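One chain is shown next in structure tokens, namely the form predicted on its own.
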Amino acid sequence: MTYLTTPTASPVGGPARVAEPGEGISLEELQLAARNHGMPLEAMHQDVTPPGLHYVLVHYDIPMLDPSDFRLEVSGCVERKLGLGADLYDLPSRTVRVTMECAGNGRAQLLPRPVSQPWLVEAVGTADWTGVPLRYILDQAVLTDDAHSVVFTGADHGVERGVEQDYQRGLTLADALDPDVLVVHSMNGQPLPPQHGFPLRLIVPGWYGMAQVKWLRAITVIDHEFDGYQNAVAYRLKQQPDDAGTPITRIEPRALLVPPGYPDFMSRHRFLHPGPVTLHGRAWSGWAPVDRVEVTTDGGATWSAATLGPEPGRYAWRGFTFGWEAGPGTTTLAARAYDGSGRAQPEQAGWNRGGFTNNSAQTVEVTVLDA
């Protein structure tokens, strides 16, 4: 890796910067927000998110790759090196419906605010991903006895906190061999769009988005724990700058409401007419299927069980509804999810320097008009 100095770079290996009290969103953060986008919450009415509405986070630039000469190299602690091109499409494949969420979702709502991509709660989406099980590819390469971890390298290249790098993430061999981990070539039945990793990407169901390496060009099996930047420095829960931190893996439980009624253009404050209202939403967790959702229509004074929709599959969001008799006045709606592992979505999640895994309950302020 090459170490660089830029006017805004933190010290090499240093923590993300935390905004000063009262500091507003910077032009640099707005620049990130213009390149990356969240999913409009009304898109949750659909079981599967159209690719153009699915959230996008691109760390560096979108590589413009020619599929005719693009090859996925498999090497390292294997008996057979592989170079897969168009022949990968002929290998056994399967489709898995996966809800994907950015680890930084909710970052902009934390105080003090970590300075980075300023997500609110929309960094999520659900798609049908089709590809070859990674396990099948590794079986063809034949792992050697000293295989410990698998490193995935994307074709995207840039600088992060002073470190020049290809985007790389690693998984332990046990995680990599999960039968649902896929090398994906299609999204919702169509070739991957450029922003979603064309021609190939990794999908690790249940994990936050940082594990889903796009523009995948190399799979390298190594005999030790991967200590690259995106594993060892970034995407770790830290309270202090010098903390080693805890690695981020699976998605914490979250429920989101489709904001009811209609919005004010600038503030997005919601308005609706009095009477019976059916609230809709989605809930998910990377640890276990969601088995309960609660909703409040009075700012958290009381919570009641929502009605869950059909079980959608192990890794996809689950729909829920809640009947509400809306009376005139302004109130705050919220929802919270519980999963089968015993994890519960908090009303207020804990703080960390990177602004990661903030699954605090979403709040939606609404004004019910007079009849």
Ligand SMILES: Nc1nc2c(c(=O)[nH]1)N[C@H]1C(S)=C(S)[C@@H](COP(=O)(O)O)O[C@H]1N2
Second form
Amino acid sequence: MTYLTTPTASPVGGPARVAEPGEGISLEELQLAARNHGMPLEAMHQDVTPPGLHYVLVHYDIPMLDPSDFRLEVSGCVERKLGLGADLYDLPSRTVRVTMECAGNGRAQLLPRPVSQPWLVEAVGTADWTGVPLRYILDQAVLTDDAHSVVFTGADHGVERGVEQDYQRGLTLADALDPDVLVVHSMNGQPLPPQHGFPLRLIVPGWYGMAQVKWLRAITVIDHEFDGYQNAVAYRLKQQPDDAGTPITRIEPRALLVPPGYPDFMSRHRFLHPGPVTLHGRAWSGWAPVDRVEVTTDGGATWSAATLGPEPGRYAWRGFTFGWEAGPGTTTLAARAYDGSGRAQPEQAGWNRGGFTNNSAQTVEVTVLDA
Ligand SMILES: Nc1nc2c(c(=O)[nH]1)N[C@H]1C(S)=C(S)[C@@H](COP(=O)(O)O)O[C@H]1N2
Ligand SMILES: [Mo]
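Provide the structure of the form predicted together with this ligand, given the form predicted on its own shown above.
Complete assembly follows, chain above in first position.
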């Protein structure tokens, strides 16, 4: 396989492209991958991901905003319009620990490969987000009887498949009024870093990343379902470009191992010494708490239950460990998660055109050296 090909210009309009058989990652995809970085898996040793190690995904450019003249406008189907600035810091706030994952995580491992941000498995991170419940802000604005959905607009602007737009996502009122949905100003006790939405972002715990609108500048209550690009066109599970598709919402269960031992610089193949090894990992689901994790150390021939760590907050990943007696040779490790809603992480997830929600089990190739 060729990993780098000459630039293949993606069409500016029209549907997203799917790579030809054997077509390597292009410079265009590399450009996206370098801007939008994943979380180094060793960061899973910590309950909370330091901001610089949390994954980042930005569709357009990071807006550089001046907080002194920044206002969050609340309008539409409300009795009282609001313009919130620094006064937002004086409103009642809460902190929620949330594991966030990009809906495109795993995309680059699908065959054929949907051409977009080429994530492997690292598009995830966990942070303590502090801010004001959206519900409190909507109560202050007083919803009118015709309120149906809420639209969140970011201060960033760009073009996607020929459609010029502000980054916008909508939520139905029922989803928006969940008391855990927050307008946050802080990440891990510090003001949001620019790449994570400074000065304000939306947090919708349990949902894939696309719902968590950064650089939030407007909240607009509308009397119908939101039909903007990111809801109606982009984040949908489709087999064909012209399918209506189904909307992407909550995070499917996934477990990831911290690759054990030490890596080869180029291939990242792992090496370790024989003997007892404790494997560490994290597992999460946006649907219900993870209640079981299984690990294989023989390439999937046999799976055994891992030991779960303490129950975390409702929306945070759960640690797990697995004791392994590593004998010489090369083998493949993997883990898979199960949640309280009955969802089970598959070894191989199904394909869709956007390359979304691919929670196929991660595989980690390791060589155990001779004693
Ligand atoms: N305004 C705005 N919000 C956005 C995005 C964006 O491009 N613009 N990207 C979304 C996507 S697709 C993801 S996965 C998450 C990533 O959040 P993070 O960079 O803080 O990890 O932000 C979401 N919010
Ligand atoms: Mo995303």
